[in-house]
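The chain below stands alone and is given as structure tokens, in the form predicted on its own.
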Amino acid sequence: MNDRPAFYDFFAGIGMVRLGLEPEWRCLWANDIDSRKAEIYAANFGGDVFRLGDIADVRGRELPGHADMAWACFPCQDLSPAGPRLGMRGPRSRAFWEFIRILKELAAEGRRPPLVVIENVAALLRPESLAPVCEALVRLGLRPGALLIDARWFLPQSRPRAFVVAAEEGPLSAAAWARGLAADGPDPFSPWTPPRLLRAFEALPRRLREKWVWWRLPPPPERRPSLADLLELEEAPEDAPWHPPEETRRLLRMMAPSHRRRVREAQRAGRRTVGALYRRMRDGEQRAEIRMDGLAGCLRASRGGSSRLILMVIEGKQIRSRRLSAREAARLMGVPDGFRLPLRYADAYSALGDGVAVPVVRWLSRHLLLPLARAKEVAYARHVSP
């Protein structure tokens, strides 16, 4: 099976990108700085290709073979609206520039992968962040384009993420146009290129807009599982027991009137309704905010209890609440039940919230990355033919 395209997995975490790419792809090398994530990665995939440590200590010559793609999910704290908003100049974003350094070292050896994927929070599309990322890729001889993909099209979780996909300029980028994988302009009807992305593109310097690629993906699947489908609602999991009634009442008291009204409307409906609740600070006061649209809010890696998703199950007069279990959190990320999770709840929840939704990776691979990898072989064979 060595004819499968190969990839390097930077900032691999527990291996959720690999879950989405395999078996069509094979991983040559992976890394992460977190030893607890490394243990889970090894428990599920083995440790042969994993390198534990700071990316600043990695040198291009250490990476094996010739990969067709490099995937990087660099830390998001400097980009996230919940963080200090330091952008690509922040200390955590330093990891991206180390990634670029390694690509340069691979290029000097003639081994820079012809495909590069960078995934991060949607705030990556702010002009002050997107421009330096695209500039770095263009200087490496790559043509970048971006997609904004929300996991809600595949899973009952609202999780918009930016994916910058860059292809080597020359035969490969030309093949992308020839195969209908790329276009000169955005598809106005595509959910993957919303107005936010169009504004980000318009804010780029002209020299970067001229290198931009508008990637094409088909519409999302028509059906996705419901939130209730992924939950254990009859008997609570061991790591997520039902709250005592007083705790549920406390959460209800923390709701603003509009959110309490949603609960009352669900009670009057009489059928079982599952709400997804987060506690947030609003004007210096902690509030419980619930959504009843069948989607969970975005899972996050923060370890604070206020950032963890709480389930509220409403059946007539009965209202129960509990936290999301680790296995339920994994299902919300598209991770199969056979995947081994950390034993500690906090470690599992954090690792999952730090990852990328598996079905999103699979969709992007099936409809863009894998066709590009196959087009590369044809394009380069023609390029070198007499």
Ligand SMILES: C[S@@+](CC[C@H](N)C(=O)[O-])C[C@H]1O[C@@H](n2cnc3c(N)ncnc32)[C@H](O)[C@@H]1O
Given for the second form:
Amino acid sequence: MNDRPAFYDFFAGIGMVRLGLEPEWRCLWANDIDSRKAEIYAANFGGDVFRLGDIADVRGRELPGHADMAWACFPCQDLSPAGPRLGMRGPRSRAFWEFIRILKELAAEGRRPPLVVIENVAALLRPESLAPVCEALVRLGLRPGALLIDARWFLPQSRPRAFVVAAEEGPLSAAAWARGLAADGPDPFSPWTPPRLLRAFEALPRRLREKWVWWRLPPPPERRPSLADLLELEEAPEDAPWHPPEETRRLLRMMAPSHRRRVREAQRAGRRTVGALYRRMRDGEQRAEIRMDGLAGCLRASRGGSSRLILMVIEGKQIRSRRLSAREAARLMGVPDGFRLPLRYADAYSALGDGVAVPVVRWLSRHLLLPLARAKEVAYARHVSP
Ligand SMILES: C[S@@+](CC[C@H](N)C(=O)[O-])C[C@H]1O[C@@H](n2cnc3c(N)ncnc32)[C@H](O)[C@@H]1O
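What would the structure be for the form predicted together with the ligand, rather than the form predicted on its own?
Complete assembly follows, chain above in first position.
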């Protein structure tokens, strides 16, 4: 099976990128600084390719072989609207620049992967972040383009994420055009190139716009599981027992009138309705905000006291609430049930909230990255043949 294309997994966490890429791809090397995540990774994939440690200590020469792709989900704290918005110059974004340094070291050895994928929160598309990222990729001889993919098209979770895909300039990018994987302009019907992305592109300096690639990715599958499909609603999971009624009442009291109205309407409808709720500070007051559109809000690592997702199940007069179990959180990220999760709930929840939705990686791989990796073989065979 060594004819499968190979990838390096930077900021690999618990391996959710690998879950989405395998079995078509094989992982040559993975790195993360977090020892708890490393344990989860090893429990599921073994420890052979995983290098635990700070990316600042990684040297290009230690990465094995020739990879067809480098994937990097670098830390988002400096980009996230929830954080201090320091952008690509912030201390956590330093990790991205270390990633670029390693690509340069690989380039010096003639081993820079011809495909690079960078995933992050949608705020990566702000001009002050997107421009330096594209600039760095262009300097490495790559042509970048981006897609904004919301996991809601695949899973009942609203999770918009930016994916910058960059392909080697020359035969590979030419093959991408020839095979209809890339085009000169955005597809007006594509859900992956919304106005926000078009504005981000327009704000790039001209020299970067000239290198830009509008990737073609087919529309999402027609069916996706509903929130209720992923939950254990008959009996509460062991790590997520139903709240005592007083706690549920407290959550209801924390709701703004418009949100309480949503609950009452669901009660009147009579059938079982599942709502997903977050506690948020609004004007100095803690509010319970519920959505009943069949989607959960974005799952995120609950650092610094940010709240975790709560389920509210409404059936006529009966209203129950509880947290999401670790397994349910995994399902919400598209992680298969066979994946081993850590025993500590907080470890599982944080690691999953940091990850990338597995079906999104799979969709991108099957419809763009794999065809590109295959186009690469064709392109290079043509390039070297007399
Ligand atoms: C957005 S998460 C990526 C999650 C991952 N894709 C997954 O599937 O679990 C960013 C990751 O970067 C790691 N990280 C942060 N700083 C790092 C550094 N200096 N060196 C290596 N990894 C780092 C974090 O531990 C975290 O797992």
